[in-house]
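Heads up, the chain below is alone and in the form predicted on its own; it's given as structure tokens.
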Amino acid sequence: MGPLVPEVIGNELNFIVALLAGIAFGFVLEQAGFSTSKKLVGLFYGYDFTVLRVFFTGGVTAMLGVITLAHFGLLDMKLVYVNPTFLWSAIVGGLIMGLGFVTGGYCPGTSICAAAIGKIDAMIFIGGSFLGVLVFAEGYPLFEGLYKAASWGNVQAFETLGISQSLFAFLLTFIAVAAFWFTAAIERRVNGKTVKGFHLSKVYLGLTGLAIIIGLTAFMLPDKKEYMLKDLADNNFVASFKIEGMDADELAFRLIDNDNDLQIIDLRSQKDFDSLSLPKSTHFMLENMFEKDAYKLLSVKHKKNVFIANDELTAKSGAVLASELGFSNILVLKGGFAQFKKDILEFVMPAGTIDRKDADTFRFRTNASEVMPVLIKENKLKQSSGKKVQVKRVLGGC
């Protein structure tokens, strides 16, 4: 499954989930004649477009449900996995498919399908299909130079092509609604008779009409991530939103205490984090509040998400941003990371006369600044010996 967030499908579940997913697609192809070659290869004789209509609906509806999880923040797209596009090796596999596709009546998981219902001739072809994959692997050094020859790298059809999101999302809809109304007049003029369930109609004028309309929603659905970050640009409405605040004597405190309900969000950057950090903190930009590892951290019940940044101001967008997205107990960082060093980090006792109130927070300060710097070279430490998960983007396709 597709990296959702919240992670409603853990890593264990996700099998559970791919078996039944494969168990009812294999059921569709079967059902949508997919296990007959003769259907299958009627695409490229022009009596039976079934393979085009299901295939296209299939993409277009999986383009824009990922579109509109993407813009509600339930689908981490940064761990989506883009396959690289290789472009002379992707021209020859692609001649070399379509050729086998005709000759033999099946592509990789069309044959399948057949086979698991007794067909002999995609069982053969299947045995076909590991010859060629036995050939590629034990004569890659030869294939190797092609294989890898223009790299374009992992880049999307909307991004090459040079136009929107959105606006490649509803091209394809219209393409797709257009293929169906164009190649059911094919169909009719090669069989001489109209397609059952593909005449003209109101009601499926009126279904091409919702698949357009369906289309334009792609427009109505711009990236949350991006406005979001574009009012937090905006540093009035920042200043003006509602976030607790800690100062930086009760978070030394807390740190010192080793509450266990505090974690702290550090949006300074990477090298000012790797150069100093704090216990019980992790590194984000604000791009990353919207991926899946922000809100395993956030959502975490009966913590204090304490944001800090080298300004309070910087810290307050990542707390106003955690606040838009739905998380709960947010505070900032009082004066900022600048602030809590000339506090605690870096305190000096003042001169001068000091009163009672003074004299137990400059006492609290001087003991802080004597512990607080053991505790970050150990936190240092355990970080340095600890293993770094990294993040693994899902890889799928058919």
The other form holds:
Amino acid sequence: MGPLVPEVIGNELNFIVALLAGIAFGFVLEQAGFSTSKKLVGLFYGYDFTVLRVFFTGGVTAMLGVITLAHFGLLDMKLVYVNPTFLWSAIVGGLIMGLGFVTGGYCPGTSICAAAIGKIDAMIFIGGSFLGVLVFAEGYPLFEGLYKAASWGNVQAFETLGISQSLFAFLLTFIAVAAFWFTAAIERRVNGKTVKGFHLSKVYLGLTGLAIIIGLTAFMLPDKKEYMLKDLADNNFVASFKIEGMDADELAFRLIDNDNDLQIIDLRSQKDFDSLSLPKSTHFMLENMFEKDAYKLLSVKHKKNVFIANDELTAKSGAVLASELGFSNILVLKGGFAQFKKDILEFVMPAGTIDRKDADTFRFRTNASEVMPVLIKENKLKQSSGKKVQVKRVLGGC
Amino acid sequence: MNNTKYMNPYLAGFLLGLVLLVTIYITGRGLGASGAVKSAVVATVETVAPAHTGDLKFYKEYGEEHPGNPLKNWLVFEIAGVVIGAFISGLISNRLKFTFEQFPKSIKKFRIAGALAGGALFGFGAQLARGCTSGAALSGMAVMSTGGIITMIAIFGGAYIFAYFFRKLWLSNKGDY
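Please supply the corresponding structure for the form predicted together with the partner chain (the preceding block corresponds to the form predicted on its own).
Expanding to the full complex; the earlier chain stays at the top.
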């Protein structure tokens, strides 16, 4: 599951990735003609809309790719860097950059491409951008108010607009295509000659058809997450699903035995988990099961993953979800946490005569009811003193 | 002249999108440019006036966000790649040449001043908006960031608003371009 940094690709290797991504980026920009300010400013005077075509096609392609990867559970959007929104600095900064664009003829990325092939004007532009950053850095206290005003967080445009992600993606793609058509018409007018616009070759038609089919199936098939959660809402489905069980005694035994292969996935509420949590347990909600944290935990080989919740059915829905997601060695605590409490934590020796075959069990439970609380306490101390590792959003941006 | 032809813009855009997508999939972050300039500025100021960076809030906040050497930064490596990639592209397409590009009727000193001022404005604006055309607008669009898309609209909208006043810098007679 993406992003591959930092687990699959280490932080040091990530610098090599940066270099390679940069090479590809620079190559494409230069090939597209972004290394000449004549082509870049053409956008603003109506004679050359190459920049708009390349930029919009690139943005829309990447956006649709990101949505597709997330849709099929291949990319965890919670970890991807979404540029934070600070309304006023985004607008004012953008306008200043717009002014810089028409006076300088480049933007930072393109100026570097242009300088790389020997454009002296681009080198001057880069020199200017150093000055601009320096002015901002030195005068930072003056701009800080504006810089930090109206912070909306890492919000995505469809949330701001209150529409669905699919609708937003469709609208943006539609706007892009409309802009391609419209600007080709302007270009023809300004230049007084016909520029090759769209022409429908068989390859294009084929690719478009394929994209439409993928798009429609993605629209019709609900999100992987959505339909899995829907399945889980059906109690009969969960109840009939075969999941190996582990009873309270075995769980207690393994905990006392300090079994290193044991992993407990606790699906109770955060509050319950905070007030009493078993050693070797991690707290998750059902929705979290799709995230990278859960993936990391459950994909460790040779572990027994025991799902617990207050009742067995809830625990089982988590276990079912995990096995549907393709994880193995999934077990569920029989009778839920309630049973564990009754049998182990608050075990009281039944009065009257005890069946001989139960005697051993009861002796174990009596013993466990004394040991378990100590283990739980020790675990709590260990947790509060140790630092909590949490997967964080990647830090990106400029 | 055939070897200096540019790529079909839609194909180039598609490839650009793929590069960006792969980058996001692998690293969880998009592409950028102005951040590398920022790193370079911070590194320069730290070297030239180390005491100075300790005093100012900007450098302090930068240091908190990016511990370690400011040049050991993802974007610095990426921009080094951009230089290499653009150079290779220029080499293949026979476009490597030291030139000062200007429009036939524009005056050279105005073009120099324009480039310097434009760079400064872009550098400043990119700091304020937390990203430039690459880091905020393009990468922001890919992840549908509200801020990124607002910045994108502001950059291009702003450029159109101001374009009229600077037309003499670029346009001369029709057909010159």
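Numbering follows the first chain given and starts at 1. Nothing here was measured: the structure is a model prediction, and the numbers come from that model. Heads up, when I say rigid core I mean the largest set of C-alphas that superpose within 1.5 Å between the two forms.
The Cα shift for Q263 between these two forms, taken after rigid core superposition, is smaller than 2 angstroms.
Core-superposed comparison between these two forms: the CA of F253 stays below a 2 Å shift.
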